[in-house]
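Quick heads-up: it's one chain on its own, the form predicted on its own, in structure tokens.
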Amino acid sequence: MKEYVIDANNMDEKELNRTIKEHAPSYDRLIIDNPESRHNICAGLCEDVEIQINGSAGYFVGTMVNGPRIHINGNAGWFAGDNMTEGELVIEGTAGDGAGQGIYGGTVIVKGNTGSRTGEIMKGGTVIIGGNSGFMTGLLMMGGRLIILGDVTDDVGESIMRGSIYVLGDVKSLGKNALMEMATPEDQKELKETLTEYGFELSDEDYTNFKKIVNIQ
């Protein structure tokens, strides 16, 4: 595997992204050291390449990407994975508001907690949150799957149109147009396949406890 290390120390956001796009076509993996929570890392990247970020990222990490597999060994700010069309974004820590906002495809995974409006206006793809999520999770959701392993606060699924929100923990309240039911055996099978693939270890009983939130129709 061909790797290239980028030391982001003393780089501004534009220089860092120019360097990423310059080297992405020639390497299998780019390793970014000293990201220091810079915003817009990998914005608009359309290469089939692994990106390893050793540290935390700021706002809009992985925005509008198509293809890369980004792994953050830290936290992320608001709107991680915004408008992704294809690829993967894994955040080992926490993320701010709007994680997975507007994604069309691909997978966004946050191992810890997220802020509000997780998965808002998402059209497809999968968003997985290993911890808790804030208010209006799944706001105006149009498609895809949103999986929350922890608790969710107020107005889950506010104005949801299509897609499904799965919650293992507690749901404080539902938003308008949202209906909550128990996940079906088929849902549970799909959840187990997806979560196992990404290293989440749940018991068989956990899968029977997933709630499913959809449009009330």
Second form
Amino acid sequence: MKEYVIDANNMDEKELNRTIKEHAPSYDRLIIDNPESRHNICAGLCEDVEIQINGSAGYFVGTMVNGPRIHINGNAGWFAGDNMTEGELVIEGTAGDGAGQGIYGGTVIVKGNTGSRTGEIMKGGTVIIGGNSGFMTGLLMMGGRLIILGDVTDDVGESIMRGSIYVLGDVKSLGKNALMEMATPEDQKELKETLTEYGFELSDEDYTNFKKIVNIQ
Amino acid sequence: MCGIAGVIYKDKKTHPVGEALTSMLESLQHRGPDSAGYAIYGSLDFPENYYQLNIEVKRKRGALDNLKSLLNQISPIYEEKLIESVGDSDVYKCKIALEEYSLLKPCISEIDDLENVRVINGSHSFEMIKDTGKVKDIAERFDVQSRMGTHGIGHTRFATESGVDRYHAHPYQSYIIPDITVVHNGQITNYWKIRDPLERKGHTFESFNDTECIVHYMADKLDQGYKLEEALDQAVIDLDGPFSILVGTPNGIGIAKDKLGLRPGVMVETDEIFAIASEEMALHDVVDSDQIEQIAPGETRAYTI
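What would the structure be for the form predicted in complex with its partner chain, given that what you showed me was the form predicted on its own?
Zooming out: every chain and molecule, the one shown earlier first.
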């Protein structure tokens, strides 16, 4: 595997992204050290490349990407994976508001908790939150799957139009146009395939406890 | 956008708060390029009823002499320093004594009546430093790095509704009770609904800036006996619009975030320190921890020593 290490120390956002885009076509993996929560890391990257970020990323990490598999060994700020069309974004820590906002495809995984409006206006793809998710999770959702393994707070699925929100923990309240039912055996099978693929270990009983939130027809 | 930052050390001892806040604000520089400011508490070790005044003085013949002449009628000037700044004016910093705190605001109003001067603030237990320009330049201009303190708040400003000048830089201060300051990222949309009752109670407004409205609101609540946490909780109920408010008092700092969570706020707490900022990158300047907490919509957090 061909690897290239980028030390982001003393680089501004544009210089960092320019360096990533210059090297992405020639290497299998880029390792970014000292990201220091900079914003927009990997914005618009369209290469089939692995990106390993050692530290926290700021706002809009992996925005508008098509193809890369980004792994963050730290936290992320607001709007992680925004408008992704294809690829993978894995955040080992927590994320701020709007994780997975507006994605069309690909997968966004946050192992810890997220802030408000997780998966808002998402149109496709999958967003998985290992911890809890905040206010208005799935706001104006138009497609895709949003899977929360922890609890969600108020107004889940506010004004949801299409797509599904699966919650294993407690749901404090539903938003307008949202309906909650238990996940079907087909849903559970699909959830198990997806979550197992990304290393989440749940018992068979856990899968029977998933709630499914969709729009009122 | 604006950047807010606050830090408090739990051991109640003095620490290099100026250096800590400068690092945090430099990390948040991209959130607000036009002005910046600090309120550093515990940095002035003044006897009772001694106050520090920061006064903007235009570089016009006689302006500083007239100011000093008036000040000498009010109080002896115990310490003074003229700090060269940008634009057409400098900042005159001095130490005076008054018989009681209630005379501070009238003293400021009297000075403001002079031509070519404007009082930035008057304080007893904290030092206010604010100016136009970049954080780095302001920190150098006012030697912020050397300021020790127990806690403080700071701000980088991206002006949206009111002018860009030294006075409108944050923090804002209220004189309803001593030494209450606020920095703010956002807009208060029910501004007049909040301002009207405060004015009817006799509180004076100097501008139409919504942060000034918030600092008087907070000081009024604290004056009524609310604890800092309670005043912040009430602010979430009473104030409309998107906001993250960071409040400084002589013994604490606290944040309130609007009900919809439309402005950012993150925090970190260890055994030694409690820190708040707009973005995670600023927290890493003062704490080596990845245990970053997102402040939820409508949530308030505070720490007092």
